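A single chain comes next, written as structure tokens; it is the form predicted on its own.
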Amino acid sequence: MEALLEESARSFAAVAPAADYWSLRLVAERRSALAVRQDVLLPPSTTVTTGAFVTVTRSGGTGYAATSDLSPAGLAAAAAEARTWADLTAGHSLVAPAEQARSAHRGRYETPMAQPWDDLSQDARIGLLQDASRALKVDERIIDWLAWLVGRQVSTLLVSGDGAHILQRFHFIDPGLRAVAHAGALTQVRTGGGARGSRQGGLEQLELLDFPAAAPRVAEEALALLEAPECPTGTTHLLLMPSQMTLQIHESIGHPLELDRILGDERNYAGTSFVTPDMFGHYRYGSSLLNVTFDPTVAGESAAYAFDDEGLPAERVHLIRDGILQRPLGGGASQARAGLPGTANARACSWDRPPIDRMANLNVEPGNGSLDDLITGVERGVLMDTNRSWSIDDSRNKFQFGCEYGRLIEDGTLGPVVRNPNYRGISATFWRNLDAVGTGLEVHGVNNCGKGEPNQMIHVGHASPPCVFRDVEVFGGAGS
């Protein structure tokens, strides 16, 4: 795929208009995807897709233009598209093109991995799925379950006509289990094993995610909820666990934190923020113990990598220290516009898409205490683990979760499970109530955050230990 990736940035070189600036990033990403689904193997699918996005910016305007067309004639197609739109918007530009996000950069960047996707067959990936679909099925009561194991490889080469030539490989690994559990009027989901976050890296993520070996605890946990009593209602000390942090993190300060949505380029599709521009460098917006931090460093991550698709370097930056706003996720062009400092998250999700303000790997930093230590620091609470459902308002601070699994904390010890746990708060107020952070980071990631017009869907990484938020609205599936 390089290969060809290099001999179409070549061609390109021989037919770029003349321009003030120019970009050109290609894109070849392979993905493939197995599923057993009740002991029965679900049609494999491949896809393969390559092509290229060009940008030029020329007279004080900016173009762009996509084909899938990479012979010398499909991308001068393109390059002369992308300067009919920069003649077009000249004087018409939300940034001036002197502070337009530029490259000159040139680098390499891949993914460490150990063990290749390729190096296991497609008969050993199937075996491995069904072995751990027959793990899933412990009862009669398992009315339905599913494994499943998808690999994607994607590279991208960025070149501009000021020198930039970065070329990146990621691998990414998505594996899941899903078991669920029905008795009577009752109906109860448990996921795990990887399941709703990829991974960066190769086959040797499997054993790190439990995949398969988390199969036989997933199905036990769905049986365990039939049983279980409705999460109480009530405001009380709240234990969220990590793969529920993934989801708390993302919604309730990702999104508020896209510099694009705070200036308001997100509001008639996926909302504004209630963050604004002055509130960086002084806002509280969470508790001392809140320390948030863009790092596309972190290897295995979902969005590692060591430039932005508009080729800036990628670095380790807190967007919050010690509960204080200190800047917000914003890419070359978001900044220039706000007159803010942000970080190198111009992300797009394929080589049809412009990029634009995204998360990358976004984690709450650890803190001092152990899981057990936090449990025991809580008189009366709930432990939340997996999300199920997910509403917030249009500012991203007003929101509702529900989690697909609860236990109980009474006099410090973790007690009985509880099922259709739920909880609710304010953004702005929420993360002012973070009680204690656990040590270490536990990553997770989401892998279908969708944002802008047209639709971009794309990966995400968060990070973070166990947290306890004190007087937080819970209440069970009946609740209202």
Second form
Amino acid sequence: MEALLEESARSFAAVAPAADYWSLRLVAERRSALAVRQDVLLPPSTTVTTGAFVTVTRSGGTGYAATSDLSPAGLAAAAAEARTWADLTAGHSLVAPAEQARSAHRGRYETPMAQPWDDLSQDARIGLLQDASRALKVDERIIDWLAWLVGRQVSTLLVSGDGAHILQRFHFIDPGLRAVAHAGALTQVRTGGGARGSRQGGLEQLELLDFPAAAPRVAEEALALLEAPECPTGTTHLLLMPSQMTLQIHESIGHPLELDRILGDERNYAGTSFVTPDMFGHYRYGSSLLNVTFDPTVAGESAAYAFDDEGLPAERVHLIRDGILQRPLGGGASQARAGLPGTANARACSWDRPPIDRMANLNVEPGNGSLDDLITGVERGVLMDTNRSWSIDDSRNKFQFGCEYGRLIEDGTLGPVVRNPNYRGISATFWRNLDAVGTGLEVHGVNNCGKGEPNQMIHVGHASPPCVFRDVEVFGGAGS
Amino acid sequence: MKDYFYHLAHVLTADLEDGEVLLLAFDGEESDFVRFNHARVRQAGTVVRRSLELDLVEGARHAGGRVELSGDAAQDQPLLAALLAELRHQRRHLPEDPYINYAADGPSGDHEVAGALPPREQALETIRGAAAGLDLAGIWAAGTLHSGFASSLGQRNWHTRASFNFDWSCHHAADKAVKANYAGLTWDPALLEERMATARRELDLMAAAPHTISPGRYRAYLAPRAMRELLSMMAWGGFGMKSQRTGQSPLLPMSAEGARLAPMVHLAEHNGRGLEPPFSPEGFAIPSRVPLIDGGLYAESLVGPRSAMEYGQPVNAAAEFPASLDMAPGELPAADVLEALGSGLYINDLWYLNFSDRSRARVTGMTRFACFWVEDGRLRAPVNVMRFDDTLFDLLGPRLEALTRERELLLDAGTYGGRSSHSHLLPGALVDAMTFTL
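Please supply the coordinates for the form predicted in complex with the partner chain, as a counterpart to the form predicted on its own shown previously.
And the full complex, kicking off with our chain again.
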């Protein structure tokens, strides 16, 4: 794939428009998807896409054009179209030319990997999924069950009029298991085996995600939820497992800290933020136990990279240190507009969308208590595992989240399973009630982070230990 | 675009081996996108996209793929030939698919929904003029969408529609803002200016000191945009045959236990509106209208080709999710809404809905743009955002007092993966209680 990208970049250089700055981002992707539902192989799918995104800045305006025609004529037409948009928006642009992100960097990145996707034949992958499917059907009350495995290879090449040349090659793997248990009027769903978010790497990631070994547990837990009582209603301690911390970090730290939201770009769609520019450097976001990093270096985490999609080098930085807000998630243009330091997080979901401020790998740093220590430290509370429902206001403050699986905690020990566990709170106060942070860093992510106009859905990584929060409003389903 | 697609279909089907069937589904667009913030251009550009899906079938064995076409035969044909060879190799190693289902003798036909779109310069100039002095954020999207189907059995279908969608909000301060939209097939700058004037009047109301309500139950009027959000939750697995048969529909209590909504609730999928292709990616003709809720009772499920084979039902949908939802009007004149509401909440928009308990259709979400506290039939103040948590069975069941006589056609401004052509035709709803929690 890289040869095509390099050839296209050379073609473009010959037709690049006269401009203050231009960039060409080329993307080539190959995706193979397999799934077995109820022991029947769903139609396998192979997707091959290539495309180019051209940006031109000149005379005070900036425009873009995205095309899948990588011929010299196709790239020249895209360059002309981007130039037309630059001229049309000159004098009307929100972002001054001096604030536009530019890159002259040169570099490479490739996902570290022990066992490439192609080491396993398609027959062997299908066999793996059929075994997983059979292992999910443990009872007649499991009325639907699914096992899937997706491999994705993405190559990007960014070149610019300033001399940038950045080639990055990513390998993603995305397995999952899902069991649907049903009895009477009640349905409960349990997922596992990596079902929440893709990982970077090869087949070696499967074992780390307990795929497909988790299948019987996933199904048994779905059945247990059918028999379980509703999560009780009350204000209590809440122990969130990493599979739910992912969502909690994503919605109530990640999105509020996106600098383009703070600058108002998202007000018509994804929303604004309760965070304002004056808060950085002193605002108490959480208790002193809260440390949050933007970390593109964590192996296996989905959004690891060396450069963002505008060519800014990526490095690990603290966004929140000892509970105090340090810096936002803002790429080069947002940093210039706001006059704030940021991160290398201008990302595009594909070749046909412009880069915007996104989360990448956004992690809560580990503390010093084992999971047993955390449980022992709770007199009464609820443990919640694996997100299934998410809702938060457009300033990213008032939230309500629901999980697949809950356990009561009584006198420092794990108690019965509870179903439909939900909780609600307010971001601005919730993190200040962070009471304990566990050891270890469990890597998860979100594959469907939606944002931007035009809309973009992108994958992000979140790693976290389990954490305990105090004084949280919890409740169950139905009429509770 | 159509000629190119049909040309590719001709070339690819000419090289099939004996016994093979090739299905081709095309999805493409040429779209302008201009993003605004503070009434200035944040990002502007054009996207040209041409996706082709292939399904290579022999008996009950098949393998599928998707490629992004360049539009240039010299580039595309070698790529497609390589993919076909790969699919042919894959297919030989696959088991038979018991639920494979495609149109063997579907009708061919071309459909063009003609539009009158403005030149991009004119659109931008009109928006700039209308937005003068406003703190505006939003997106202008305009262009042509294409869908096609072709099979080696000879069927050919094409659907093209040109449209525009300007979706925007005007902001007073912090999260106090109003939402507006002007979308359609035929551009009329006077209509955009009229809607901008309405937004300015609403924005004046947002300047009043906001009212904060305490958690509890309130009478509420849900304008059509708010109804769209509620009904989208109902549609999320609610009407699909597969979700019904696997116990995952939030409307299972209706189909399995006889639960019902208010008798005034009638919902239908109305493909005949013409914005969506009248054929599925497998070549099946889609009926013009499928009743989903009739007189408050569950009527039919949406059945895609695969479910049709699995559950022994006829195909009546391209996907098991409404794309052209239609709710019957009621009898309340829109002009009488405030008087009928009396005191309570006038809710223009709901935001970020999700299930608190899917099995019982219990839904939570937030108020967002231009929601007002009403007393004695008069708008008194904007309300600070509040979270609601209620079941759809309550809100659209015993608590539903009236639906408006007038309906609003809402064209989806969504652009995930491409510009959406989904739409809703909906009335507003007056409910005697809505539960707010946070």
